[in-house]
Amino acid sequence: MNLNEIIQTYYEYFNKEKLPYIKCANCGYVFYYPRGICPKCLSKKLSIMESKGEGEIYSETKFVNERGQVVIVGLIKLEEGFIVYANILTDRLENVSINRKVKVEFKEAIKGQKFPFFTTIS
């Protein structure tokens, strides 16, 4: 699978409300970002996996755009290990902390097109 497949394959599992991660078939290594190759041993022996969307904040930062509208960017670790990049979505500021449990939440962005952000629980 080259690496416009793999996009296009993770385009779709947006539009179903799941979260792709890859594993490497070589080493075992698992990442979100789409690659053609392994990161970490460059193998080409790569697997799209379906994550839980469940995981704990790693990090946050909190900014005002210049809508005068709060964002929230941070790296979420999933449960099956890798990290992603992500808008975090809530209604209180102070639900938003590092080991804060969060869970994905699909949303259209681009028309037509959705794609992950992540929420608090409990």
Given for the second form:
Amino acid sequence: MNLNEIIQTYYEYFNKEKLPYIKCANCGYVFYYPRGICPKCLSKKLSIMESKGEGEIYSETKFVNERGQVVIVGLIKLEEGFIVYANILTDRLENVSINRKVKVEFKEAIKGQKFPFFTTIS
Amino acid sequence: MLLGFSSKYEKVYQGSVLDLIAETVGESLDMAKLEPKDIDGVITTWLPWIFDGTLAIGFPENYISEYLGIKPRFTDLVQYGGASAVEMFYRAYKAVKSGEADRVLCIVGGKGTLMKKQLREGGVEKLSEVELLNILRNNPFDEFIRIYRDMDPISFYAMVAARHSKLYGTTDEQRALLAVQQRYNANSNERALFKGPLTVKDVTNSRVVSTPLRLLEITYPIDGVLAFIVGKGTSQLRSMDIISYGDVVWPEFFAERDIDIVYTPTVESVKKIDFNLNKIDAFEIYDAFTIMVLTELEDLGLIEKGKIGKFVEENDLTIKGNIPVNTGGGSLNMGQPAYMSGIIVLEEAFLQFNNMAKGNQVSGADHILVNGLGGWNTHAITLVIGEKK
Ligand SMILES: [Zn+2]
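Given the form predicted on its own above, produce the structure of the same protein in the form predicted in complex with the partner chain.
Now the complete complex, all chains and molecules, led by this one.
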């Protein structure tokens, strides 16, 4: 698959509420951000996999946006070993801290296109 | 090697960035007793908005040369973000040493305040998110990154601070203490834009911008330019050499790094430094945020990773102390011109080395370490400046 096909596949996964990632068949490296080649060995033998969507917070920060809402941005380390940078959604701010368990949740971020977000597992 | 330099910093500069450039370049030429025709190398950098709010101009090194009537035979465009000024100084030095140019003019800075204004009041916000994603691209994965709300780059360094605290127990008060020590230096620096008494409580009571970083731990964006000339020949300035040098690029998006985000690339740039850091008289450390200085000092090897909090408590990092850090107060107190604090730390090193730091001069500043940091901990450059004997 070329890069644009991979990106298209990612978008389709997102709209089906599935979290994709890529595994290199040559060296075994797993990564999230879409590429047509493995960044460790340049192999094109890549498979798009489906993550369980569960992991833990590696780091996070909270800020108040111009509308007065609290926004959380974080790095999420998924069980499969890759890290995703995304917003964390929660009703309970005190639940959001490093090492807390989270799961993926999908939300329409631009018209007609969902994107992965994360929420704490209580 | 350093023939002349000049800067101008203002909270908001009213003229065009070309006015700022012409003024500082003119003054640096005067100091060097040179004219535009004597300049045969030009190095600059470019980031969106710093040239009068433009999103993109092609070939900024030509654009500036054209305006100033310079005909360079050597140009370079250094895109090291905040580390650009420091890297530029080294590349100019190398170009002169190798004979590629005889006198290289370096120009860094611009009007960073226009970004805020245009994002809020200008046309940029009228574009849809999709349109924005299509015209602004810094990263091959932008559509998977920019979709999320953040306060880039504050969010990134806030996550570094949060993780540093979680892993090592570094406290808000310890980061605040660094800000207080830098303010002490600023209070005797007649050039500092931000002055006045400051206590740890003042810092920890200031508004949280992005947890755990507070307002008084973050640089204020200002407009400003530094111009400097590196070349052969004598000048009224003290004879300066780059004693040791190391730089490193970490191009990976931070979510994909093999190394924990509490590390800066300084941990690698310092490995190339062949100089005893105990003999450094002043440290000029990139300081867009308090956490940057703390992690850079760790990565330089002044103290092992995770122990900087106690180190700041147990040492005096002011100009009267045992380890003077950011002797002019750093960007935290000078402001951040065109979102690139590298200018501030580099110029402070020039001033200290030449005994020109009025009020905040460290006596016997013969060896100065300058550390630049750019991007999301993406570029680091470490220099030891001194006089070659
Ligand atoms: Zn591979």
